[in-house]
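Consider the single chain below, provided in structure tokens and representing the form predicted alone.
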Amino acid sequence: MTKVRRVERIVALTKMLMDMPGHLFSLGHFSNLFSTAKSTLSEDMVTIKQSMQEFGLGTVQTVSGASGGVKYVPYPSEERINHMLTQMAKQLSDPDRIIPGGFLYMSDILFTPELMMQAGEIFRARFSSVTPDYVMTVETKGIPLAFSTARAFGLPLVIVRQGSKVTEGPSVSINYVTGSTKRIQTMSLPRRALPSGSKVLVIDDFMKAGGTAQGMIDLANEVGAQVVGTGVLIATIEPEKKLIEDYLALLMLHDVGQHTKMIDIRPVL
């Protein structure tokens, strides 16, 4: 490989780190790749870390020891988080999103990669104190959000099915009661998807009464996993008492006025 200038090396290193959040790269890997001394690469990492922190993009963590290295951790600044959530709330406040029955159309938001990447990084920052092994969601609309959150953590995603699929092998199923409609439904998880003893972060797109989230928690407990946190993109202000008490919402939906054509949705800052 031809000699690489420092600026070129830093650009390449930044790209590699940010493409794989949470992945631990050894300095030896980069040393071989760029034919550069580890001491020089350590200086590069300091520069990259300082730039990321200055612009509120995250940080580079160093793990010491023989099996150590460096990894990128998405950690947007509170200023960036406030801006992203305020803009998302503004988009969702469009009266044209009101659906008969007092519902809110949000599929376009949920399936916009840029927005879900941002939300996933916010969850990474807000859940920085927990160390899950897996991110869990239920099919289907919550998948892009949960996938982006899993990527931000550098973790695998586990998807709970509404029903069971023969192609996924033996499964564990539970019945749960939806919090809003009080209907009994079934959700299932392949036995091999979530090892016993795993720590799980539950992520979903919307919460009204919390029945679906509680179902996922019960299902995780059923297979011997521990839920260490629950995050939702949007939660409704009513009912105030939900089936789960400990959850984190990025946006709070206060009202959808079918007659007034007003949507009151606010960032949780």
Contents of the next structure:
Protein chains: 2
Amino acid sequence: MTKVRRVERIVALTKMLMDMPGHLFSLGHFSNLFSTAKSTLSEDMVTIKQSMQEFGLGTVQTVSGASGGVKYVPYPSEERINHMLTQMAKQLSDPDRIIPGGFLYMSDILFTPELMMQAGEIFRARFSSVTPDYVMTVETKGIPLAFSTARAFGLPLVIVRQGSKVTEGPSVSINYVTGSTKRIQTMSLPRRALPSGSKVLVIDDFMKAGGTAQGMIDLANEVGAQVVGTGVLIATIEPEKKLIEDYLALLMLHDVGQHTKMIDIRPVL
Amino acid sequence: MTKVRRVERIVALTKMLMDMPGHLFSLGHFSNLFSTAKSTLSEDMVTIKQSMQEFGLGTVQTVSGASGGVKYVPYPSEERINHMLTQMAKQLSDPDRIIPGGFLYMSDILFTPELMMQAGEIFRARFSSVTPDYVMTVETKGIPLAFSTARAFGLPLVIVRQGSKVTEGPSVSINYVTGSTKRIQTMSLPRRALPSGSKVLVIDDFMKAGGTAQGMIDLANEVGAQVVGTGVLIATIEPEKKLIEDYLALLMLHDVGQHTKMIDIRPVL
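Can you now output the form predicted in complex with another copy of the chain? The one shown was the form predicted alone.
Zooming out: every chain and molecule, the one shown earlier first.
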């Protein structure tokens, strides 16, 4: 490929890095692609990194050594996180969302790509101290959120199925008790989906008593994997004592007033 | 915000545009954000567009008029599409994927974010002549693919539930007959998820006889919506005559040889 102007090369580099968060690119790869010296590409990376950080969009990490390279890490600033979560809480406070039974309709938000991509980047920032190998969720409504989180980490997603209808070869199942309704349920996973020894980040859309999250932790343990973090988009303030203690929620649901038509949901800042 | 160097501004613009494909940004918005004249930003957009197109990464469209602006449209070149689909077919041809019963294990690929993001961009390019309002899929395995497609279009996703266990307010259900096993099943959707009059793009991971896709078309019609296209990642070559005629597959599965241990899967180029 013929040489291109620096600014055009930087646009292409930004797009390629951002398309694969967490993926380590060698400078040699870009050097071939753009017919440009590695030293020049290093300067490009400094520029991209400075701009990302200045606008609170993320960062570019350099890994040194023979097998080194550069990778893009989404890292929204606290200012941007505050703004995104405040907006989401506002959208979720619309009284039209109240469903008979005191539930909150939130599928539209859970299935809006740009909102879930933002939430995924927020989890990436909040869980920056853990180094999972997989992101895990249980079907169905949390899948886009967990997928976006996996994408922000550059990791594969594992989806646990409800029931035992897995037809993907040998599987492992566990029974669990939903914390709120006290029903016994089954969840399962194909054996080959999660190798023994893996570190897992559990992501779900909603947590009340924590029974489902505890089920995923048990299922991971059953195959010899270890849960290193649990994140939910929304947790309810009641019951205060949940089945799992160590979880991170982005929003706390304080009250859904069926009669008052008031929803009290607040960002965790 | 103080003025920044042009190249840093262009990095930030590229990231912001790419974070929200299909979203129309006014130049006024960027003008405030960067304290830069609109005419300068117009030049930046030309640079970004040229670079995207030169590297087969997408394009930037300008919408003129008072409510106009710019938007990023993912549009991988045919060369990149060929490369991506050929790689995916190769990965799927691994004989270890054969599951007793002649099925193909593909969850790992369906749940790998960077592969599904690529597939979503391919659907965006292949369906560039239709203008849907929603992307629709049915749970579970096609959700990451449909989510990525919705993201590439900048549209919301609608997820149809199997069975009638929807607890999200009034819902509409239909019965459908799976084309391959001839069983009667139910699928449902909350009424408020899909407004009457909407145009829908149906996306699923796998099609054999087309019963599930036909079910989604019936369900869309039931709420007064119209399906304007159907895309699947993989379709089987048999049965040649499927329940729906008008669909687009990215890969065709010719054979899963349980005894020969050979998988014949080919990109549709």
